[in-house]
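In the form predicted alone, a lone chain appears below as structure tokens.
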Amino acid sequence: MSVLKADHLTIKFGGLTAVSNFCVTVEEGELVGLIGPNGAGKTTTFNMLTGVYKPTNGKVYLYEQDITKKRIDQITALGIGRTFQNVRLFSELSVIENVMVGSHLRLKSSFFQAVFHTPRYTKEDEQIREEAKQLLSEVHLDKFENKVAGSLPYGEQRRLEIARALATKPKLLLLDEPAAGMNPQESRDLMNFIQKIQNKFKLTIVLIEHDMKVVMGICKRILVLDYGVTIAEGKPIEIQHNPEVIKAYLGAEANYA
């Protein structure tokens, strides 16, 4: 079954077409890469898929349900989690509190019950805390549970952001440049981490990434954007040897040995 379908997504800002006729169908269990030079429209595409931007034309479907006009919180509740190009943690909160924020979407207590800490809210909050502890254990961040998020090493902050996205219980996870700013060892660790959480949580994943070793190492299918237009789609080996891709983006990075 297809998890995600983008049908001719186009978005214009004034007279500029940022993304033109973007189409993709992502099947359950896939790990798909979206690459392209800076300004190619990759993050803009993610923003359309998650409701941050409403496309000028086109539709977005999640499990065949049209979600194009839904709000961000509604889309998250339906099963799309994401991270961002720049780490967006609540840096003054603890690690566990950051993960709990991701779970609050599922709270059934009212604002009144939360303010006055009614028994129902207290019970839900305790359950969410236990779930957050379990999640931190599963992604090997439990030793940092009570540390301030902003004090973590950069690579661990990236993993924490992914853990917070996992707390929303997504079916589809969108990762926006998860390896940005990482050294080669951290990137290798991240590749293993992504593959482990995909298997553990039975996720379908789409990721944007500039680190070609990460993309080629874990993605089974890759789409390439250039100036908002999809110029290639295929398996990693096909993308590596595609003349248009090499000309538009890869250049000297085309050797991945």
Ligand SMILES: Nc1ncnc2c1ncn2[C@@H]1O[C@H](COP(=O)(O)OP(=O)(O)OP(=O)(O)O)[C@@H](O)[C@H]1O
Contents of the next structure:
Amino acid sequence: MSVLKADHLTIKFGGLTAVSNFCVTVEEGELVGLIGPNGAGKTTTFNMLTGVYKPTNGKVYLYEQDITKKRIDQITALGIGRTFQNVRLFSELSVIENVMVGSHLRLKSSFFQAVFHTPRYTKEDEQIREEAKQLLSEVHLDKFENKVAGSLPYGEQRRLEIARALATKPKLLLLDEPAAGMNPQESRDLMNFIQKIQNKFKLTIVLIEHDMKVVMGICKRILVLDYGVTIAEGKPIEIQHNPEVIKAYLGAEANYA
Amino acid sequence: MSLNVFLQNLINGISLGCLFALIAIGYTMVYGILRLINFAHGDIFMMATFFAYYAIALFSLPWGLAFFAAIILTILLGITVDRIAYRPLRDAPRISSLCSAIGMSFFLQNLAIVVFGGRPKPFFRPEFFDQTFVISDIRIQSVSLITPLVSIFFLLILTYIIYRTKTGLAMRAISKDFDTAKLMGINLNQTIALTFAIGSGLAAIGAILWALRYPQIFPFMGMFPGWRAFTAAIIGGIGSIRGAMLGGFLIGLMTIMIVAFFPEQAGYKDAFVFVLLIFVLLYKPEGIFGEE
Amino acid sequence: MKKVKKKEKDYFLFFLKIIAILIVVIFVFIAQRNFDAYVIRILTLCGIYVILGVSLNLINGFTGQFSLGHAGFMSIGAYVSALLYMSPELKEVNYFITPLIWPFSVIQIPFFISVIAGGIIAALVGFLVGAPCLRLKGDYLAIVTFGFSEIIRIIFNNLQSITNGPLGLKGLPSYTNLWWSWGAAIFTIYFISNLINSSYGRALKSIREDEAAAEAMGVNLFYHKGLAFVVGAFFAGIGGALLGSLIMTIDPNTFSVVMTFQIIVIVIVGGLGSITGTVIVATIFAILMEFLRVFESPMNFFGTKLPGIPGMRMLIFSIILMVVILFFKRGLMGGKEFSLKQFIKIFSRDNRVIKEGS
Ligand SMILES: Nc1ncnc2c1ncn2[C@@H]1O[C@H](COP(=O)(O)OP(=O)(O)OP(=O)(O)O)[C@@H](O)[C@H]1O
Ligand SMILES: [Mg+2]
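Switching conditions: you have the form predicted alone, so give me the form predicted in complex with this ligand.
Below is the entire complex, every chain and molecule, led by the chain shown above.
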């Protein structure tokens, strides 16, 4: 059974078709890369998968269940976790609180049990805190536990965002340019880290990356978007030598110059 | 209702609508540029009437001069409010400037109570505004005729400034894209100050015409005209000057017509305005006539 | 080992809280017997402002939804409860122009239950108001909630057969005393601070920090914002009900936007997102409101009689508000809390140093 299936996802903003006919099937345990030049529609694709944008056309299936029309928080509860391209932490909350918010959707205690701190709630809250601590030590942030999230250095913030997403216990994790703003060494470390958590939590991951080189090492399969169109899909080697891809990236490079 | 009564109400409504349009411009321009609801605008409007009142009562200026002085003072007040309460918060979160605007409104109202006293004061109505014309059964006060003429005159001037001068261009540029305008070297603070000046000046003109129409002034008098004008600005699509004018007319006509057609429900006329405001914000936040 | 330590600390905290409450109870007991009516009245007002401030802070400070509707919820609490606890005779006296409609004209129930009923109806309206508005943000939400509160006021002014219109209700029995107001205030603080420190509270704060991220973490925005509105409106209703019976006269214009402004002053000056800040400032506010009355009544200044200046109190408050907004952008407490835990920390600091060293 496929974890994720996107079926001809298309979205238009006014006259602009940001993504057209995006199709992908992701199997259990895969680590898929989604690459493409600036403005190709990568983030928009993630936003359609997570319910932020409703596609103009097409459907999204999670474990063969149609989730296209579901609310964002429902989709999260069903098992899609995500991070954001520009880090979006709850910056005035403490590091551990950030992670604990991710567990709120699985809270079993009722509102009044929570407010009156009944033993059942206290126990559950204790458990949530314990889990959050474990996640934090997983991403090596345990020593920052009570720091305000906004005060962390950038790299740590990125890892905290991943920990927070993991707290929702996702089956599928969507990472939007996790290596953005990092130097090559840091990017390599991060990619190793991602592989590690993938094994540890038995995750299926889709990863957006701007820079092709970063994902070549860890993704077995890569999709390339350009102007919203999927121009290539395949093994890293194939992608690297695909003339269309080279053209898209060269074109983008030329634009920079 | 006979045609005559209807016409009389129509003229009244248009005249009131002009006043709302004049006030609404101030809301819409400031919002367009700063994304700030200038809660204090209604109170600036109120201050204008007191300036005019004291110019006549204390300095016994002739009414033309007194009104002119009041307009100038109100413009200065508007600029000062921006300088003190809003400029220091330009880079702060928007909620801070919202708090500041609420605080400023609160401050001006209480200042007025302390300085001018809380009791309503009778506003001096020069004879020129006090005549009543009778045209075959329709009785019209001269204020109701003068108001639209004066308003339309100033609204035309405003349109000219906004769409035909360099300053107007700068204003439109800032309201389109604050950051880019900054980069393009537009003098932000000066342009914003000018925006407040224009908004306050028009509010002052509206306020004086208002006081001539309803010759009682008191510290909380800015609140309802303020909210109706604000509703007008929202209906017209906030940020849009033409929209504010159209919205103003609509609100003016509506309030007059509600009272005329449903006299028993007259007590609810402000509730209607708020219902309209909420409805537009919820279902058509870009406004009915929204353009820019 | 660590677990035991924590348990010990929890018990200690619990113990401290019990002592604090005991002190308050004893204080109220002594105050109610010995203080003169004027001082008691001020202290009672303190409690009511605490209820109003803390409940508004839940919506505006912790959830980040800038509401200007508090006065509306208060007036619902005040009217609903008054309609329930006034005696039929008193109602007949009050509604001499337009009679009160049945069944309100005949019922009378105990004060406590009618206050709760006031809170519940306010909460219900809070939900009805909140539900459509919750997708609006920032200043738009502020306007819409203000609009609703004004609509409530206008309706109350016109629904003569229920509210007695602008004449208001006079001669309300004064049930509100220190016990009621401080009891309700302590319950409000207990309820809302526990809520804030629960998983629900974290969800509310996450909405304030970043709505989109909160939603992506599985927080149902509609449900949680609605929750904040309902709880806030409930306590506003309670506060309004108690205020009504304290001042003994209510009319729809008691609950105008000026009332909301006063509570906003308390919340902003105390710090959006700080319960202790709100409590401290609410108390100071109630006391200052009385002290500053001297400006508003005639004074004898070295033999010369100075006339009172009406409105001076509010002017001073608005200046304080502006100074805080402009110079202490985060309010008195800057969103932080002063808590017993910190109190303990201060005393156990050496202890901790040793522990970390070993
Ligand atoms: N809400 C929106 N309204 C209008 N246009 C949008 C919206 N969101 C995205 N777009 C447009 O869709 C296109 C794709 O944007 P997207 O953010 O998905 O690109 P991306 O591949 O993530 O690029 P980057 O590498 O810069 O992150 C862009 O042209 C963008 O301007
Ligand atoms: Mg992107």
